[in-house]
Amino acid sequence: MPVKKPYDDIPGTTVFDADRSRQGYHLNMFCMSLMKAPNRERFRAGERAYLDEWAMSEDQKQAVLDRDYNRMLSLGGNIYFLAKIFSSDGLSFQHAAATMTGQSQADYAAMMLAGGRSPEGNRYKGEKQGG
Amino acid sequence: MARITAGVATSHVPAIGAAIDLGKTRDPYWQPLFAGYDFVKQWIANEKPDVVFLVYNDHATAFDLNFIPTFAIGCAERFQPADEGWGPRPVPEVIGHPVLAAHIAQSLIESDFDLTIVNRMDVDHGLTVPLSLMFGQPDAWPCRVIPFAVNVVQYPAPSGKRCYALGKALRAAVESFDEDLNVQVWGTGGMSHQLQGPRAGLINKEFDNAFLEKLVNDPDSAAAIPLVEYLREAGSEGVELVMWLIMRGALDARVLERKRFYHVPASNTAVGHLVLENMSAP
């Protein structure tokens, strides 16, 4: 019997569970390698060649090259590991969060200052008409 | 005998550490947040804890996906602030208490909590930001620290119920240590926040404030909150709040609330802070 995943009906949220951790192992360990400055330099000098050193899927590599964080999440990436990529790019958590929500960084920052995203309509998939 | 005199809860947002390190605490954005910690700085200067048992989580720093311990106790003599990718924070090294840590490890494992023992690890913002919030910017931290790392990165984190029970076992462990020590337990992380996906930026003031109230005055019901409710109501990273229950479990059923503070936002996160004293403490 499959493990119950009562969190799968939360909209706009990818919960990093044991299945996703297994799927994302090499992607996340690639991210971890960017903690070291010499690796960051090699990555910057040739992203594709550096990615090819890791046993990642082609989809995972392409998502990294595209800096498509939602895609990386769906392929087993964890946000604390993915943070190593945007930190290497010199970008903030708020920048990355904004790109994942489809907002500009300015709009996202304004939303946070105004108290953040309301949970109303954001608890269950399909809760919000057309949302 | 060692005794647990008080508990402190606080968020550990990395941007708070950066604001301290870069001298921005009086900026209009940050000033209201830091004002919420004026009380605890005075309070802790009088309390003078000998040891802080600091419950926090590592953020893909000391632990990658090769090892994912659910509960890890730092038994080393010292812990270095980690380089999280932009150089270590300019804060003092963290001095442990290996004798008390070893005693707690043995006692908790004998009480059926299967801890991972860590004799070498660097500590990231999850541990150093709370120290900066309580102690400011000293040349050396004024007390020993036992780091206690909880996995909240890969689901499932330990349940709130399990964390609360661990806190109770922790209290028994500390109170069976012969040396006369003033020990505080800190629970860190939270409050509501989500850093990933289209729902990033979620903040739930109602949930957070209800949690603060329950944690102080009805901890059994706070401990009963299931993990999925944290994820749904407080955001995928809001599940860090289970760590506060270890702190609460280590205190009396009824506590003296000395401070409650709540502020939105610090970067992407709602910040909460509590100072609780054991009534039974002298």
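Here the structure is a predicted model, which is why all the values come from computation and not from measurement. Numbering follows the first chain given and starts at 1. Rigid core here is just the name for the largest C-alpha set that superposes within 1.5 Å across the two forms. Compared with the form predicted alone:
- Superposed on the core, the two forms differ at Gly115: its CA moves 2 Å or more between the two forms.
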Contents of the next structure:
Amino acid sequence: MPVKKPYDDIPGTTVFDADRSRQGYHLNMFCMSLMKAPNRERFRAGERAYLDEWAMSEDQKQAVLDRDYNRMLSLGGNIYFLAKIFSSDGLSFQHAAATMTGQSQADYAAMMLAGGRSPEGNRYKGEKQGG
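Same protein, different form: I have the form predicted in complex with the partner chain, so give me the form predicted alone.
A single chain, with no partners or molecules, comes next.
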């Protein structure tokens, strides 16, 4: 059972630490493979077949197929490695971040230009709402 860490209580935040690095090693190495055009072409031609060449968990493979970036993060993905996936799909970092927050790209951009999310209710999961 994983050791509880003090930063596990931050809502909407997945800290990439040594444990997550070990968990996501093969997922992140798959992502790095997408830096090479021939690998991107092979991935696009048969995503599942290409993923099956990697020693990832079935959950990790499914998260990639679903383009569920939040799930990939929870399974050890590092956002800078995952960027290779959405870049291979022709998407911007802003687009991916918007999908991760459940917002449209325009709403996400407006929120960030307005200063980002309020810290109220976002400091830790046990924080009481409204005071």
